[in-house]
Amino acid sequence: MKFIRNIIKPQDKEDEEFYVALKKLLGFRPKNINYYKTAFIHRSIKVLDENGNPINYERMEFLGDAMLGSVIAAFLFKTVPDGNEGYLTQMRSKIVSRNQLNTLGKELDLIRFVKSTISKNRMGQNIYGNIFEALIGAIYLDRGYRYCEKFIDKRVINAFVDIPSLENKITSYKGLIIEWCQKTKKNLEFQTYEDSGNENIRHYSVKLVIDGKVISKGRSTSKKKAEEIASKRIYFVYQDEIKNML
């Protein structure tokens, strides 16, 4: 019993503060909070377990995305009866979308519980969604599908998920542009090049094309970024067209 009551209530001072912090965050009692502490650690820290296979929240992330992905599938299986797969799989997407991951993350700061060897404001923004689908990882393998299930309904359905608002969300414009050139039978392309400039931050160009001529442009410090934001420009001139297309 001893032991028990040290995994449910640690006597360790941080491992305290954690887990009342942990609490107040989850709104239930974690029984085990090695499982948290590893949704948490970065792989800079290099730690290593018993048979050397690296801990971090890498692993917990990948549990974490399956279980959001198969609680949002029932959710809307259950709530939307007359929507087809490609509307079920579509609005899926925009609900466990990378943007809003990240933004759940940080509403919930969950930045303050990682352990790095990287500065917390050298990391990308992708670190908060990263987390709190480790997070969702660690609560399934602590206390089952049902905890992570309220969880998620508490903290992304309930928050925020609105179907009707969700149905006219764009979450990838490149996917988009993409869509009305094949529909419309328009020669895509993207011609990306790396631009930096005088900038130390390395930044990369994007030039659309579409049936030979130059559309729009985008540049960012990334190629997916660039491309996405000369996609985003592209939308707002032919928005009309292309949603009269799809």
Given for the second form:
Number of protein chains: 2
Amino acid sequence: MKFIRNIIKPQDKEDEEFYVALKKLLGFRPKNINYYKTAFIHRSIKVLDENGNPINYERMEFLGDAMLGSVIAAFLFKTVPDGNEGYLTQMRSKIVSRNQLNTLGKELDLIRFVKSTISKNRMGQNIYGNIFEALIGAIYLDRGYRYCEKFIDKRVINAFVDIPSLENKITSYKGLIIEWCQKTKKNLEFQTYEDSGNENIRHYSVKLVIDGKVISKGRSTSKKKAEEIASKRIYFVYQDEIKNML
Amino acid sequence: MKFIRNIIKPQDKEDEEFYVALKKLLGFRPKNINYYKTAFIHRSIKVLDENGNPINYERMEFLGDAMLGSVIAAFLFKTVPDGNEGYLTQMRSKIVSRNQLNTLGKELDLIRFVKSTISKNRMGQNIYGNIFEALIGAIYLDRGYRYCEKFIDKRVINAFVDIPSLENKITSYKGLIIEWCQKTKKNLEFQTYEDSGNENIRHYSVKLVIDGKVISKGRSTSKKKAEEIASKRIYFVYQDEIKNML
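Other form of same protein, the form predicted together with a further copy of the same chain, not the form predicted on its own:
Entire complex below, previous chain first.
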């Protein structure tokens, strides 16, 4: 087993790059960069602290999950004054679902920071959501609850949480985007193509082009799913406009 | 349905008494007493706010549950550096179990504040834990996360959380108290008597007397359980001394 110091204090250049990327991601200056390093250490890297305890993101994931739970609870409590506790519980489950957290982790490309001795494909789908939660745990340890709230507000609530869509009032994001483009006289095009790469299962990618510009992308195992993903991403960018139209 | 104003602004004298009792319970001055009032309104009192939403403790319970979850998560993370995420999850479940929260609610005699149109016996056992969580929700709304932390630290963590006992390393609190009294040459007496009151099921009460003074009490459906409850309470008062002895 390597000793943690090797991981925690690598070349200054690597630290510097990590710090810069982290600051951009977080939107504030990290105080103690070591917390964030731990948040991205996969258990396959068998490092121990000076007391012999393993260092990896798993304990931080537990912490971040709890912080996420309470921040989202407070958000829902304040935002939906007519929702009873059953509704609030259900909405929270949807917001912090594995699926949603994995999407968030992917959007932020957190995997680029992960230190692991196994390949990223072998870490499973949930790695994205897990390290997203670990990152929240690191923020809590580094800067406290207020910064957790701010980060979650920016990266989860503003970016992804949309009560009507969580209530399943939106059945097709693609349909919605088409409607919005028609009403606002925008030229919309879905450029869909096969994009299986090295994978065994067939995959499709789609570029969603509005007025000649690529606005979002999606990739999945079916054309329909890929288009829905790309449309949903657009939806979150323009939700205020789109909701006004509805 | 009555309108909320009747509940929120009763006689000044009642408000005054509630404020004083609350301040003692919380250990700090409440800023907005209305949050705490809501935390003790049972749904049988059908009151609505100005937007027609029902006012009772249930939404606050949801909020308090989330705050409790994250405060306990952070406490465990910091206190048990060698516990993995499975251990931390399990310990948290034990600390915030229904049973434990009901005990806490009872210890603090929160039921005295509850406004309800049905009798307290008909509200079920979980009313104690539910209003305890609602109280935490009210603290969050009134004074923010830091005060939640302080309150939970004082009322939950310091009063009840003991890692060895949660790990089931202690099988009998009575045995432990007997051992402690023998080693420290204290005179210990269990005064156990039937105490069924108006209840249909037989109940027992016990007074735990050390050196002639009643130190704690317990009440349950068996002598053994009542003695264990009284012993556990003593344990939490003297845990530092007792752990030194072990």
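Definition used throughout: the rigid core is the maximal C-alpha set that superposes within 1.5 Å between two forms. Predicted model, so just to flag it, every value in this text is computed and none were measured. Positions refer to the first chain, counted from 1.
Here I45 does not count as shifted, since its C-alpha moves by less than 2 Å between the two forms after the core is aligned.
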